[in-house]
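For reference, the chain that follows is the form predicted on its own, supplied as structure tokens.
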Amino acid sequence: MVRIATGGDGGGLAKVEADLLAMCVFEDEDVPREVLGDKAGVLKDGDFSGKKGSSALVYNPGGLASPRLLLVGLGPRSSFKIDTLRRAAATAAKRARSLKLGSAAFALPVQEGSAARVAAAEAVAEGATLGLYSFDLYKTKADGHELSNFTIVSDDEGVAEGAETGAKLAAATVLARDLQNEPSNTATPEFLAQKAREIVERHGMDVTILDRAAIEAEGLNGLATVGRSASNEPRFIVLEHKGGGDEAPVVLVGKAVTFDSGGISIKPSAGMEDMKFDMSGGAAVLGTMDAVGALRLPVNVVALVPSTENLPGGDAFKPGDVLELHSGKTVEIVTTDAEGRLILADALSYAKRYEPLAVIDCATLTGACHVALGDHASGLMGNDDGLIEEVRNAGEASGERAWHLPLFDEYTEQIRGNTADLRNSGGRYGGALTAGAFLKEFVDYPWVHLDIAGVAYSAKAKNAYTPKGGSGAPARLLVEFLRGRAGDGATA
């Protein structure tokens, strides 16, 4: 992985020694002529205007020690957001790698106030690290060249703290991506449990892992039933970070179906290989806990990760079955491909024992949410307006946006059961919302649900720092929310 360092500008960029120096430019604003030297024509001739996402590579600029200057556009200054800087840093790091260079430097844009510069350095470290991410574990010959050094250039000594934080945030997303991208024959429920043990060992947390027998004894019948026909047994994973004294915890819940065939209500074969990503919520929660430990956040956090496979078989649950879940409520099974809400309902019921300040669950829950919001935002639902706004703001600050969707009483009526209290599907219309309404039936505390079906993974790169495959979302959103609770959040 790239090494992130910081360094002063030494009185100017002219003395920066790197194989490539990247400099951000706002749209239609001038670059100092002493930087470009005799290559100022790249601007005069209109080859580069600073448009957001654009870049121009200048060789041997007369005013610099670096043999290459990469100009990266930020768009209009009036519409600048910190996520634009993440993308610019990713663009610079990836260009340096594509040129097979050993080192790159990134000149931090001028920001008013030290706090803004620290936040900017954090975003640059995140963007560079995430932009260079690749998953090559199973390739006999890894693709590409690795950039060994990426330096953030600033005359503010405080930016080192921001860069260090950004690297830790990126590491959380990298862990989540790695877990997502693992094939399901490796990333079984027990595999995730072992990763949880490793997080606990690194950071001194508490861990509880329930196996099949313990899951059944606890009455987590949704999880036990979904995993009943799988040879890889289910696990219920509990991590506890105790950084907030006697304060009640925030509970994070992540759906981790390590492979979802749909069960008896089997999915079409086309694209089924992507159902290894149905554990993305759990992966994001585990990544979040790794960051919580690395940052030593002064808050109490509990992570609950119900994990199973959903496979057909002689012992599989069936449409028409009735289950009694952990809460005591009964559910009529309409489709076995709506299994995620069953295991989440158990986890949400289990969370009550902690008397939590807030609970956030995240899950690749419905294709309907993907249809509604596309690839660029999670669906955000909940029962507490203040908590909803906190999570939305954390999404804006982290670049992992979430859009508030309604949970009208009418959606609950769609899931009223015929032979049980509830049905696990409300039909075709409003599918993301009836799924949220189903989960709402199992909470009596401030709660938010994030449907991440559209943002968790993709067949192509979404932006400069989000490649194809697992995105790691919403790990950085969750960490940003917790940092806000700890009084240490960034700004959008």
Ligand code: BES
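For the two forms, the rigid core is made up of the largest set of C-alpha atoms that agree within 1.5 Å on superposition. Numbering follows the first chain given and starts at 1. Predicted, not measured: the structure shown is a model, and the values here were computed from it. First, how it differs from the form predicted together with the named molecule.
- Relative to the superposed rigid core, Glu157 undergoes a CA displacement of at least 2 Å between the two forms.
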Given for the second form:
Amino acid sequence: MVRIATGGDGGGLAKVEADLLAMCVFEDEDVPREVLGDKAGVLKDGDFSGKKGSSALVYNPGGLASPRLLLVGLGPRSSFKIDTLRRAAATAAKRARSLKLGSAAFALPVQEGSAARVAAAEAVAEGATLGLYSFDLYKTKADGHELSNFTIVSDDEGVAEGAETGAKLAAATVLARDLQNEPSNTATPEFLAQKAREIVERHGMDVTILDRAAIEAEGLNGLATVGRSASNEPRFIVLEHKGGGDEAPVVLVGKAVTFDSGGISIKPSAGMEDMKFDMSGGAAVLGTMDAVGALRLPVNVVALVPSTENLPGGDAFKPGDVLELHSGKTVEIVTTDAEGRLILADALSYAKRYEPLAVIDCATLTGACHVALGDHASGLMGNDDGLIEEVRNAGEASGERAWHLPLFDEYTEQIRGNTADLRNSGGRYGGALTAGAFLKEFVDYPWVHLDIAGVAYSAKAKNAYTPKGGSGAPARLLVEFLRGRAGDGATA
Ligand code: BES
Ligand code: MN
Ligand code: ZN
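Starting from the form predicted on its own above, please write out the structure of the form predicted together with the named molecule.
Every chain and every other molecule in the complex is listed next, the one we just looked at coming first.
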């Protein structure tokens, strides 16, 4: 992996020695003459004007020690957002890699000594690390060159700290992506449990793993039932980070269905391979816990990850079955493909024992949410306006956007059962909302639900720092939220 460093600002940009120096340019603004030297024509001739997403490579500009200058456009200064900088850093790092260079340097587009500079360093470290990500574990031949050094040009101590924080935030996403991209024949519930043990080991947290027998004994019947027919046994994974003294914890819940075939209500085969990504919520929660530990956040956080496969089989649950979930409420199964809400309902009612300050669950829960918002935002539902706003802001700040959707009482009416309290599907219309309404039946604390079906993975690159495959979302949103709670984030 690339090493992110800072330094080299002593003699100004002219003295930076890197194979490539990247410099941000706002739209229609000038680049200092001492940088471009005799190559000022690149601007004058209109080849490059600083448009967002654009870049121009200039060889041997007269004013620099570096043999290559990459100008990266940020768009108009007036509409600048921190996410643009993540993308610019990713663009620069990937350009250096594709040129097979050893080192790249990046000049921050903000004034020396400002608080904005620390936030910028954070974003640049994130963008560069995430942009260079690729999942090559099962390629027998390494394809391509690795960039070994990426330096943010600055001698400012705050910037060095910002870069370090950014690298830790990126690591949370990288961990989540690695788990997501792993195929379901290796990423079993027990595999995730093992990863949880490793995270806990690294940071000195507590971990409890319930196996099939313990899941049944605990009355986590949704999880036990969905997992009944799978030979890879279910697990209920509990991690606890104690950084906040006696305070009640924030509880994070992540759906981790390591493969969702639909069960007896089997899915069409086209695209079914993507259902290995149905553990993305759990992956993001585990990535988040790794960052919480690395950043030593002074908050108490509990992570609950119900994990199972959803497969058909002689012992599988069936449409029409009725089960009693952990909370005591009964559910009539309309479709075995609405399995996520069953295992989440168990986790949400298990969470009550912590008397939590807040609970956030994230899950690839409904295709309907993907239809509603496309792949540009998670669906955000909840029962507490303050918490909803807090999570929304953490989404903006982290670049992992979430959009508020309603939970009207009418949606709850749609999931009333015939032979049981509830039914596990409300039909075709408002599918994301009836799923949210179902979960709402199991909470009695401030709660937000993030439906990440549209944003968790993608067949093609989404932006400069989000390559195809698992995106890791919403790990950075969750970390940003927790940093806010710790009084330390951009949204604090
Ligand atoms: N894991 C799926 C949701 C999903 C679908 C995520 C496509 C990502 C891409 C979930 O378990 C599911 O199957 N949901 C059903 C619910 C329906 C049967 C009520 C769906 O969305 O079709
Ligand atoms: Mn399903
Ligand atoms: Zn599912």
